Amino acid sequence: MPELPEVETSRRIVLTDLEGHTVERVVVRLPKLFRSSEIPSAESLIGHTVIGARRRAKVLMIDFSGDLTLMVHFKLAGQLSVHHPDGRRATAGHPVPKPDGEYPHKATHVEIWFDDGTVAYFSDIRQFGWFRLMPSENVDAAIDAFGFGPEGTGDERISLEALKKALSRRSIPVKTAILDQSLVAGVGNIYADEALWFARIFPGTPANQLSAVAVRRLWEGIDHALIQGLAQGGATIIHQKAYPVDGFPAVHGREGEPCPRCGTPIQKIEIGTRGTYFCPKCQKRPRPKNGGSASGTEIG
């Protein structure tokens, strides 16, 4: 968190609430967040107008006039909150700071003030996120350097055949595989759990042991989970507890609650250091092959 749906929601907020407005002031409280910036001073944005916003995987790119682009990675706890002079707010990303609370919060590290009085607050309680300011012409090369795979949904969605081929080469748990951004871009912990529940696959199943039918269900599940997240502007998870809307999230953050499909209590295990939620009835552990065992350590 934030993952593809939250970052895509941030992109849409930029287009709806900031496009066409000119920067008047920039406040940076934590300079270390500006990493590897070709243009080191954030104040270089002053006088420039927002002309667009793009997203690739979990990276947001805000384009300004004068061939400037601000690249933002929210990492684990980033948040964008746009406040208008009339009191309207639009927020995406991590639930801290509280969207209806006081800003700037102690975790607010960057403020961008615009000509109409609107303020964009960038907060990050974990301080893992980063910003890069660069000439717009350098953005494509910067994105290529990440080595992102195809998107999990949308026009650039990974093909079924590409997913089959990639998974067939990996003996690691399938959840770990689909979290690899070079395989599927934009899928994070929440949506991996949701996709695997949709597909009825135990998260610790070795990726190369999935049947063709299971891979198809997973391919559909990734798309489904991300679309559901986009419809909500991102899943609501606070202190590892889900606050579902229309039954989504179905399993993530819902340990001990009944599975929406069969009523069995949701369990939590650890796979690759990631807290993982699943239904033990809908997502049965596969029988071990060659004396091995399906990954997954009980926790909580």
Given for the second form:
Amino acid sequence: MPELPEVETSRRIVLTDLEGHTVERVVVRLPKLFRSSEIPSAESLIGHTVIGARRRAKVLMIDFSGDLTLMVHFKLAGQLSVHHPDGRRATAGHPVPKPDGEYPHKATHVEIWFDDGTVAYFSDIRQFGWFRLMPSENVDAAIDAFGFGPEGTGDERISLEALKKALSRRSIPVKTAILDQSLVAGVGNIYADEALWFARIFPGTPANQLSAVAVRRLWEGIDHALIQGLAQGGATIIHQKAYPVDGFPAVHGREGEPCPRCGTPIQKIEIGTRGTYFCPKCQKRPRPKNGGSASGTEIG
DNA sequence: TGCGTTGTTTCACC
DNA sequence: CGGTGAAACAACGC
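Taking the form predicted alone as the starting point, write out the structure of the form predicted in complex with the DNA.
Everything in the complex follows now, all chains and molecules, and the chain you saw is the first one.
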């Protein structure tokens, strides 16, 4: 599922592969993806040139000449694949359609053709994503409306103090807390599991029960997991099964496989309605503070 | 074929 | 107002 690393990789593809190119033709096969677009027709892009690309949280923004910005959210299964006339391809996001397969795929809903024959294919097998075309001057307000918190990594990375403060106010499972985009932006189900595994924290631990040391490890874990995902251009997960590269992802999508750190089989449980993968040995539940003998406190 | 899937919004409630 | 938990929603593949 496209999270910060996958969307950031898409942004970089737009910059390296599309910047300076001018739109010649647009094909929209699924108009409902523009249902909440201020400018209803993608045809408005014709004749305009890509001049930049931005990202905030999991939202991609492609800036065009003529003060137009195309805002894209990949949700569960969005994918951008850019194909050049010489056969070169650059793909980011969900692994379906296959990056080296035939395009357009049946899940390819938008095609943007550029003047030199380069094509940008937007696919989304789940059709949960959306496109919004708007005057560039409206972008800031549109982003503000999401209420995103600081980013999980990079220049706008959340500070340790801010993370500590936010977690101390929440009694919900720490995993649920870091999935909250208003607390820290860009972390989704994959990277939440990875960050908690790195930090050796049980995902169901109430956020406000973490020690200062644990919060610091989590802060580092979030950064680390996102950077690692970015280094690989995103994770490959198909039907809840991970296809790890260089040990990443370590736990997400790897139920029953040995923990890379200790060899204990990875378990899958549900935390806050989300499928959650963790190592039962590295990520132990915290001991209940008082009330000793009774059955273990139910968390999550 | 009904269920699982996740990011986001909405809502009732404390 | 802010935190919580649950439900709703999008639509597909298995």
